[in-house]
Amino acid sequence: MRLNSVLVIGGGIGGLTAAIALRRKGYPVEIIEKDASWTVYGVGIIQQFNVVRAMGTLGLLEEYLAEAFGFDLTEMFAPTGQKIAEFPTPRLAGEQYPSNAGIRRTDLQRVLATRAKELGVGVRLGVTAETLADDGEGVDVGFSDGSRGRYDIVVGADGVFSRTRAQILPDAQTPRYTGQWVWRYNFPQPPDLQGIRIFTGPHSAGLVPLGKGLMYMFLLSQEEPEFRLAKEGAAAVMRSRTRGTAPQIAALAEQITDDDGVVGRPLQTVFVDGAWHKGRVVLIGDAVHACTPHLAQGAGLAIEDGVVLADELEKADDPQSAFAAFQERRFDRAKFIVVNSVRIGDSQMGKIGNLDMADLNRRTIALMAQPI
């Protein structure tokens, strides 16, 4: 299909890897993002072997790698501490490079920022799309900063928020908060940490390699919906949450000191089970599909959206069977892992029964394995 112009609403990592992939198909691309500042908070993001091989799919597995630490490994143990199981993952990216990824949000958007810059991306920053009027053979968007613009398709991967998901599809579903919270810090890495370390029970929580020297824990923790965190004294609440965890997690706690070092994030969860696009307008990421962090994929669920979405579009004769193709093969592999996610923290909760991970590590091993 011939594309004159994109416009991706988000410059988040899936965004980013959307133009990304939009890009190296040929596609003239356009990025808006709300955040002046692109920022992102700076602790780290677990990539499984799904997203390593994206990455190569991408053209960007050594730029990747040189600012992550790869491993193969993934430990996982009681609430005692004791070690329980380990789950070796395959090296879909080839055998020269390895299963997995810790990397930092940071650096993670500056390569995908780099490179996306690289191939003519535009980028606006501090900029939305107020509406979005699709007649059948473009979109003319109106920008918040008076502009407008006219687009053959506009991608909306604006986040579990996502207003442009609002635009279109006014009654899908809607996020709603499942009772956790995930706390993130970082902390040097000791020289035996290889792989991530994950352990489970009500307190869960895991160690993931970062490289440069550093690792970051990750932590949940049952919180009531009035909940709020303030940025003073946010290390002794982070603190207090390690109280019944792992002795590995809670030995960790002294370090908890500094209050602009920590990150504590209600979850938000929604799936789509609709349409996922309407006309010229498509919706990828966490605006269809976010999940929890509990099997550490939202963001490679994010990445693999970019790639498939611009392959189908490759495809395809016109925007709305792409869209279509694209949603038919992303449905059930994102909807499995949202549902699934959420499930663990349920248990974690005691709202349902307790799950047996050791099973559902090596189903969701086996599913993310498979091709895109």
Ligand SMILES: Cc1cc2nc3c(=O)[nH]c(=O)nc-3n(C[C@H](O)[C@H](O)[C@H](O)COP(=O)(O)OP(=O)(O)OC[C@H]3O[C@@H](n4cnc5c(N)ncnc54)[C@H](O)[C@@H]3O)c2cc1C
The other form holds:
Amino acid sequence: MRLNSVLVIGGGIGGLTAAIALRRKGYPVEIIEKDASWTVYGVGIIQQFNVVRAMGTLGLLEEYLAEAFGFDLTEMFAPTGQKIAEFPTPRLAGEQYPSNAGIRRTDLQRVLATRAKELGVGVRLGVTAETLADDGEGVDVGFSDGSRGRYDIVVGADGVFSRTRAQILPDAQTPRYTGQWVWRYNFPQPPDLQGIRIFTGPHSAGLVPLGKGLMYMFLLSQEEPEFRLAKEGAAAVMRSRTRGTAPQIAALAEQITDDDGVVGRPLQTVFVDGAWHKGRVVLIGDAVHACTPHLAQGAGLAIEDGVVLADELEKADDPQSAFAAFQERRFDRAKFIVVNSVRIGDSQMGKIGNLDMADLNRRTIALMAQPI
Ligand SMILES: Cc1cc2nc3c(=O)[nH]c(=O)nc-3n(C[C@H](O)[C@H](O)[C@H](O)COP(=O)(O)OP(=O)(O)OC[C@H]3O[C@@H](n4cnc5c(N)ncnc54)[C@H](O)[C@@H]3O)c2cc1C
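Since the structure above is the form predicted alone, I would like to see how the form predicted in complex with the ligand looks, so please show that one next.
Below is the entire complex, every chain and molecule, led by the chain shown above.
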């Protein structure tokens, strides 16, 4: 399909990836991003084999892996700290590349933003879309800075609290707090940490290598909906949440001293069960399928969305057919991740019985290794 103008709302992981994928197909793309400073926090993100494969598809693998720590092995530990399993994951980008990667969010953002700009994507910061008027032939957009524009299609990649979702699908599901927070903190990377270590149980936690001498800890806790975290004293609060964790995690607690280094977030989830598009506007990433981080696939799904959307737009005759085909290719895969991520959290909180994690891990790996 020919498109003369594409607007992407949101310059996060999904929006940037979609912009890169669309530019590679030759479509003119503009991004608007609400955050004028375009900052992301400095802790890391786990990117699994399907993401490494997608980075290859986007022609970004070398730049991306140069900033990341590649690894093949996942090790699982009981709440007592005893190792209970280890398994390698597939090398989907080619035998010469690692299966998975740990990368700082700031580094991932820089790699994606640099490539998007090199490809000619226009980026406007501190701007939102106040109005979207779709007349069937195009979308007239009124921006928060007073300017206006007309686009062939609009891609809403504005995250879990998506305003674009509320604008085009006012009756769609809205996010809910699951009852857990996740805490993250950077540490020096010990030389023997060559893969991800996951500590199971009600005080679930993990250690993720990031390279550049760093690893990060993530830690889950159950919190009341009213719980709020102040910057001052954040390190002491995170230290207190290491109580009851496996010895390997508890042993790191005394190094959690910098309030500014603590990143604590409530877990929100949403899955839009109906259409992910209306007219010439389509939603991708957390805007339609925000999962909790238990299977570490939220960003992976958003990245794959961008690749698949560009692919379907190139093949289709009109935006609606492309959007329908995009949703068809993405729906079951995204739903599996959202539903099962939430189930793991519910099981950690004792809301449902224990899950067979070995079986769930096997099924998740098999599904996410499938071609997209
Ligand atoms: C604690 C935590 C840990 C996680 N860990 C992992 C992990 O290890 N691995 C993994 O794969 N995933 C992980 N995820 C999930 C991952 O971060 C998300 O799935 C991913 O960021 C979704 O990308 P997105 O582009 O859809 O949304 P976002 O990354 O949220 O980006 C949305 C962008 O849109 C902008 N925006 C918002 N509203 C507007 C507006 N009205 N107009 C313009 N711009 C707007 C925002 O400023 C932002 O830049 C984690 C999530 C959480 C909460």
